[in-house]
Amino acid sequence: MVDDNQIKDIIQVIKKVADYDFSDYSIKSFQRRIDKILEDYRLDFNGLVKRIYSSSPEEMEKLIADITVNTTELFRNPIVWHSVKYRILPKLKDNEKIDIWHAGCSTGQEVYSMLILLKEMGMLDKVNVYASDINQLAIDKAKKGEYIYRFNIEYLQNFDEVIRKNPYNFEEYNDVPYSRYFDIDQELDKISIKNEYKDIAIFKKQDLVKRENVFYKKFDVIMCRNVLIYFNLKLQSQILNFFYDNLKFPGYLVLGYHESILGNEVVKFHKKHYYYTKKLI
């Protein structure tokens, strides 16, 4: 295990030889996917810092993709995707345009939860959709949209409990196939996104940490689930600013289901069951 002492020095040689800052992460967690790396690579500290001064850019995006998590699903925890599709989105619905951030968007999953989800509701035609995320070979994957069936299947329970059910009213049942959106091979264990949904989203590569806006707009809506909890709480704050400068008003920021809005910036948002709306201050 690595001590705090040398996940700085880690942190300082990524910084110098690939300019990313990994300064303001949570040690602990940082610390956690460093010890999961030389346990992988088979390295030791100085094993770990020679690869890193070595490593072509290519190599050094598998080691990001390594250190940073990409954990995500098909519309990940249902209650959170109900406050989307039954409180956020129809407020939307008639708006001209709607613009939908996805930040820190991963492999794309929950992307396309989002546009099978406007599909249903009949809103797609009007809305923007814009992913981005610190990896490039995550935003590879997540253009690409095909994932491994047997890792997704369970998945598919999250698109019958957004996509075939209400909770609000039992009897109502919307016999959605699963076809109108994937193509399934089971024997090639592989789940794909239409062809026709694969164009849609606009993916660019974003490290939040210099908080740059890479689409120049702003947004009725920023998705960043499951991101937050990566960061101390000096860049939480800083990035939470952030998303406030880059919302419209009445703006919805929807956050992990275990993540959280604390100090300084609770005064800018409004808490709603499972998202936040932006205050006028």
Given for the second form:
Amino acid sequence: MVDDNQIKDIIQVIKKVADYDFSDYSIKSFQRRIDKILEDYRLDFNGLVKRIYSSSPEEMEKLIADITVNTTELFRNPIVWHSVKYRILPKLKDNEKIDIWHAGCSTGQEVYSMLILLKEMGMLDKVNVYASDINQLAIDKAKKGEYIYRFNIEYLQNFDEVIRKNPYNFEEYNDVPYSRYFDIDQELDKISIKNEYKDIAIFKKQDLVKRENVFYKKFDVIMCRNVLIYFNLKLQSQILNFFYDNLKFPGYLVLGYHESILGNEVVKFHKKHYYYTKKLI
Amino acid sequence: MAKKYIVIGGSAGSFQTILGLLEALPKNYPFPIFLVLHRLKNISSGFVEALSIKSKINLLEPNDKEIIEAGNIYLAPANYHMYAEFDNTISLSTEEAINHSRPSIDITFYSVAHSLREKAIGVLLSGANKDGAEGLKEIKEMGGITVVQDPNDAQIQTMPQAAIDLFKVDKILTTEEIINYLSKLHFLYV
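Please could you give me the other form, the form predicted together with the partner chain, since above is the form predicted alone?
Let's see the whole complex now, leading with the same chain.
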């Protein structure tokens, strides 16, 4: 296990060699990631430092992909998606254009969840969906929209909860077929997003730490789920301010199920159900 | 900062022990408790209520970066790993499951071992896998106290036995003894 000083050294070396700054990541989970990398790469601390110094840009991207966490699911936490479906999107229905940003989109399942929901709500035509992640390999996967079926089968239940059922009316059931959105090939263990939904979202690489708006847009909705948990309070607060500045008014922010807005930024957002709205201050 | 921090890991067969413990712990218990239980993926909030029925102490699934306070029991949320950070806050992560478990007992044990060192008391209960043994060993190595449920008393021996096989644990106790030990701990560390 790497100790606390070694972690600081690794962060400094990465900062020097590549343009990534992990100084304000949550220490414990970052440490755990580095331990895992040492295990998987069969390196010790010095070996890793050497490896970082000698990395090609591609190898560095691979390392960044391995350090950062890319868990994502279709319609993760249906109850949060109920907020999106019944409380957020209806308020934007009459807008001429709607801009939605998935910050930290990983391999894209959440982006496609949004596209599916928008399609079902008849809003897809007026929406621009943007998605960004620090991990280029994850973005490539997201664009491809192809996943391992056996890893995603359980999330089809989430699809049922959000798309087929209505939590406010248990008698309602919309039998939307999976085949409307997915090609499922059980023999190849593959579930792919239908081609017509693949080229809608605009994917871009982005390191949130730098707080650059890579889309040059303001957004009606920002989805940023289980990304802030990897940042310490200081960086969380910087990112929340960045979100605040890049939200329109009214604007909606959706975080992970166990994430909340703490500290000075509390005054900038209203907490509602499972989301936040921008406050004018 | 509290004087002691208790971290409990349990899996299959540990539910009754946990319920008994929660019932026995007195109001104003001065030590924060981290609770990491393996459970079914889709059971979320109902689980907290089931556990809290007889508890006099506040039991909650923490949000990320919540401050650790005495008088609270922090139950690792379903589908998240839970860490105790150096700055007395809790952090969560959704990185991959370890030994098929998220939350992973080992992850929380490791973090408590390093953040809280000799203030940590680790307790490993019944379970059908080996999660927690390595982490408990780390608690011991960092100066904390380690407690394992007596395998003969556990519904499923695998998890406590794995710890006993791995290193010399400080205490091997029955359910009753564990409840008794933890519920009177504040008399030992005033």
